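Encoded as structure tokens, the following chain is the form predicted alone, with no partner shown.
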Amino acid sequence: MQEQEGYEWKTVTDDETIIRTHAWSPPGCHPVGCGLQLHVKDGKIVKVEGDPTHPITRGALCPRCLALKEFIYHPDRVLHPMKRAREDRGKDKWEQITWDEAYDIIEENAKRIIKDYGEESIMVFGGTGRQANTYYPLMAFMVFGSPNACYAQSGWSCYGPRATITAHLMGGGYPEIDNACRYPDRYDHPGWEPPKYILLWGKEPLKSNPDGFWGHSVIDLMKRGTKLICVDPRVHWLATRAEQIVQLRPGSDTALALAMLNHIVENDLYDHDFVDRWCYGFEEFAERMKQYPPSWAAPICGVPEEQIIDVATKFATFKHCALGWGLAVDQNPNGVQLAQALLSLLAITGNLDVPGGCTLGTPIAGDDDPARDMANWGFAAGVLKPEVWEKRLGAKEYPGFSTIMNQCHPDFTLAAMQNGDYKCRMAYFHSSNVVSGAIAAQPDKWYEALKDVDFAVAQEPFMNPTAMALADVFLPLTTFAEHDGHVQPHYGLNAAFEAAINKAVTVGDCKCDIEIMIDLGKRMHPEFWNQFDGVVDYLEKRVIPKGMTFDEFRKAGVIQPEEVYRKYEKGMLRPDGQVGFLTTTGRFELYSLAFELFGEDPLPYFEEPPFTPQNKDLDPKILEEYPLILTTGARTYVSFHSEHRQIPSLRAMVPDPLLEMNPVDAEKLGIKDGDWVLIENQFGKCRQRAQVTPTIQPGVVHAMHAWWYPEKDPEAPSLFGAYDSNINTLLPNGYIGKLGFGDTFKANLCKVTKDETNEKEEA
């Protein structure tokens, strides 16, 4: 473990105090841990700037961090706990209360509901990416004793599929682009080399900084000779700088990956040493790949056969190459097969855990503690009962999902509520804006399923559609500038570093996720939670590297674990210290024994998504009515899912939800750039502004997700215009794929017409 030399987290001058800290959330972001310097004067932040001493971000910040002051001091931010009568749900009739009053109400209702209906009748909903990602399952398991922590996105279609398939095929960790992030001297380190090529597959890292990967480092690598190959239906900024753009049809990714594997195997381009020593099932795998030549994939993907061959050849023969795989893998009913194919591509080309390839996570202090497994911690504490854990929704129905994911299955959960098989009595919205469709498909269905819940709590920095629609108690959250904490990229699965979040100011009467969890824990299960004397004590006992006080931890600055390549050769991937991977065979399983155990095909294959022009089982009338391919979910610089819509400087950059469409399609439909349009399919409709651009293929449109309007009427049925421009109303639940993962976020159908009412929305 390497610490920053000469690091000072707090500097006091005559005029101000400068706090060095590391960003996570709120406001929403992935655990990138960007370095900030917060200038504080008279108890208020007066300036936000990047920290040039941070070894990875080196002083750079995105617009969201630069707008931190606007977020913290926004007049609409909720700064005190609130309550309202159950009959006033959907009405702006909130009453300010104290924290003790709020906790009294929550404790009384939770204990009553547990007594009458059981712990499993309480459900804690969590969002994506935020720091709350770590704590909403703990709120369910360790505070209420419920097995039902729910991420409400159909098919759990964000990161979880990639992490789960990685665990099944090689035993855990997460493969990430080697950007020298574990070296204090970064790109100058003699043991590192830049990737020859980075294959960015459905990933736009500059805007998303996905799961803690510092996206700007891709530009650093390009300056050092790395070339890009971008696989995406859209041409984004990085793609315009790429050597090649593989502009495929949405939903056809798996066919492309299989064709690349076919070419590599059939032309003997694979790494024989790695395959012979470290892979299981190559013969069966090679036989399956014979079915998928580039000539087969080309018409399916809309990609020339010669380009497929060229990309496959380069990835296999240039040593070394890296893969950056994104949400296109997760948000696809064929996504498990795609993840299996892409991991196999990394493995058989010898690009796994090598300099300039993709690294794997290394164990860091505390990761050997089995209590870090949330459910096991709950069992050990006596809070989560094994017989209650057995009632986790969807666990038996989706064993390939539930053996890795410690949560209930979202599609199974919604269906169970809709058909009456499960009654949610208490809903706790833990940084989860379900009603606005920040993540949920058909959010109106979730609203209907939850509107009669006996009791509901929301904790957020701002009022939002979910809290207004459903909550009886509102708990106000601190931003990362207002609490102490810990950030670790990839949620620990490939942690390039650990760093402290350092409190700079106090605003209102807000609390952080950890403090709320401890406070409620002491009321619900004092026999366990009384051991923690506040947030810092919790961090020292449960989170930061063992043996360090929090003061020592934050004085260390950014702590980077030593990079070790080819960990499978050194016994670093298995708890028994044996060489190899943490699988049944001890090898990377090209033929997955885990999938076979779950009754699934152990080898990858292609299956056309349900709503595409190429699906032969699709009713022709649907395709005739909805001729355009709809894809969604690309990120912007100025928002994180449904957050930041009320921040003036950010909203000014993207004032309206945009539907990208090709000029050819726009001309056919009589639509001009800037027109408001209606987007419709058999599941729903919404309204966005047309952005006519040649960077998207003819026949394909891309819609921004998670839009609501803080300036609109907050009360039901408007709920801040939660469904006016919400593309998720067109995206169905239940069209999930293998193991219970994936859905149609990246490949669906729609029609687009000009909105003749031409009502201009004022931002």
Contents of the next structure:
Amino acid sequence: MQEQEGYEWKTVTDDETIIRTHAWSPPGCHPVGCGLQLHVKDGKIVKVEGDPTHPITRGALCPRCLALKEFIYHPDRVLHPMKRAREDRGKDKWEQITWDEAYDIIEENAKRIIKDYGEESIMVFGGTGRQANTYYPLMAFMVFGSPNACYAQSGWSCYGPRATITAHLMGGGYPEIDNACRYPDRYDHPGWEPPKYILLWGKEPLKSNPDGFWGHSVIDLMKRGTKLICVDPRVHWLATRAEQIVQLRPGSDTALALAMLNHIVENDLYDHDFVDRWCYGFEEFAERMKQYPPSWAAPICGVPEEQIIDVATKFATFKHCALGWGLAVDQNPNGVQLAQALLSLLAITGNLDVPGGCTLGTPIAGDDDPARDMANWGFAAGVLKPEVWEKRLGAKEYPGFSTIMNQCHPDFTLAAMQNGDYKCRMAYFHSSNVVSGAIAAQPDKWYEALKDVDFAVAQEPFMNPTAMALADVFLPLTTFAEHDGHVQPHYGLNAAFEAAINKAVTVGDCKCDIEIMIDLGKRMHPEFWNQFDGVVDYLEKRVIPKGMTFDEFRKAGVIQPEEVYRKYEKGMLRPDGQVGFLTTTGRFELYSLAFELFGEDPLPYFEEPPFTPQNKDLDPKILEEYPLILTTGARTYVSFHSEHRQIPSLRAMVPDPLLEMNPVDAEKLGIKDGDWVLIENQFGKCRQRAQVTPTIQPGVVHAMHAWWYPEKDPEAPSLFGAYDSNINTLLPNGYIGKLGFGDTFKANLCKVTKDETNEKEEA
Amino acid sequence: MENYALFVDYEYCSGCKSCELACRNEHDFKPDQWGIRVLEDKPWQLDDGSWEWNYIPLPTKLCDFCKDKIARGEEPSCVMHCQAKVIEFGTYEELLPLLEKKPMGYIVRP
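So that was the form predicted alone. Now I'd like the form predicted in complex with the partner chain, please.
Next comes the full complex, and the chain you just saw is listed first.
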């Protein structure tokens, strides 16, 4: 553990105080922990600056943190708890109340609902990325004693699949590009080397800072000689700097990965030493790969055979190479096999846990670490009863999912609500914009299913469509500038560091996730929660490194753990201290015994996703009606999914939702750049603005996700224009793989027409 | 500040516009006023299949190289906040060798 030398978290000058802190959320972001200096004068933040002493971000900030003041002091921010009569759901008829009254209402309803219907009838919904990621399962398990924490994306298709498949095949951690993040001297550290190639697969890390990885480190690495291979249907800006752009057809990813493996195995380009010592099932694996030569994959993927051979050869023969695997791995019903193929690629090429390859994390934080089973804490606290845990929705049906994930299964949950098998009596929207945000497929179906819930709470910094549609009580949330806390990239699964979030100012009556959890915990289960005396006490007892006070922790600045490569050789990946991986065989399982146990093929295979032109089982009428391939969800610099739409400087940079389409398609359809267009398929429709660009292939369109309009009518049925432009209305629930993962967000079909309604455009 | 300029490595300017907002934060400019703007040469493809897609940070008349920050021994705001670390501040003598070493760069003086 390396603390930051000479770090001062607080500097007082004659006319201001500078608070150094590390960003998480809200405003929404992954736990990147970027270094900030917040200049405070008379109790208000007057300037936001980066922190040049931060070893990872070195003074840099993205536009979202640079616009932090606009978020914190936005006139629309909700600053006090509010309530609304149940019959006024969907109407802007909120009444300001005290925290005590809000807690009284929640306590009374929760206790009544538990008594009448059981703990399992309370469902806590969580969104993505925010600090609430850690605290919404705890709110379910440790405050209400419910087994149902719900992330409402079809197939739980974000990070969970990659983390789970990693856990099944090799145990724990998360393989991440080695960007020298655990060295205080970073790229100058002796023994560190930049990756020769980074294979960026369905990922554009500059904009997404995925899961806490500082995205612009890829540029640092390129300046030090790293070359890129970008596998993506879109040529994004970073791809124009890549040595190779593998512009594959959306949804064909697994075929490409299998063909790369075929080439590497058939041509003996794999790392024999690693395979012999650390892999299980190579013979069966090699036999299976014979089915997938590059000549087979080329027409499926729309990628030249020579290019597949070239990138496979480079990845196998240059030492070392890293993989940046993105959301596209998750958002595919065949994505489990893609994850399996890509991890196998890392393993057999000897790129696991080596300098310039992919590092493997080991958890470094305290108890609030999702890598461990939070449900166990619920049992230990006496709040979550084992017999209630048995009622977790979809747990028995999807064991490959539920043995690693502590959540209910989203598609199973929605279906159970729709067919009456499960009745949600209380919904707690814990930083989750379910009815119109980024994550829910067909969010209108979730809205419908939740409409008559007995009681609902929303916890947010701003009013949003979900809270307006469904909540009876609104709890106002602090930004990270307004609370103390803890941040570690990758939620601890591969953490570059851990650091303090330091409170700089107070705004309104807002409270943070931890404080609200403790307060409600004391109402629901005082026998457990009375031991915690506020946020700092909770952080010291459960979150920050053991034995440190919070004051010591924040004075330490960025604390980097030691980088240890090849942990499998050192007995560091298993709790029993044995060498090898945390699997039944102790080896990286190329042939997965876990998959076999869960009824899935133990070896990776290709299956055409449900809605593509090459799916032979698809009704030809659908293809005729909806001839364009729809892919979705690429990020911009200026929003975190459905957040930030009301921040003036950010909205000015991307004022409208954009549909990328090739000039060839645009001309055929009589669409010009900037035209509003209707995007439709058999599941739904929405409107966005055409962005005509050669960076997307003919026949493919890409739609931005998570659009709503804070400036539009807040009341139902508009709900801030919740369904005007939300592309997820075209993306169905229920198209998942055998293990319960995957969806069609990256590959579906649609038609696009010029929007003739001539609605008045925003000035 | 007449001996000073900015060197920009536009090979790696990722177009994030952090410099635009960082500059405004430092100078407290109104929303429609800028000390630096990021221009874009939108993507187009060469006959050999490679791409041109460039972002060009361009300081305006309002740029004073953050003279107050410089006086405190700090970097100009756009330099410090740049995520891709593609802007350097210095004298012509300091910046010229950067340009000699680096294709896809330029030295600019507001």
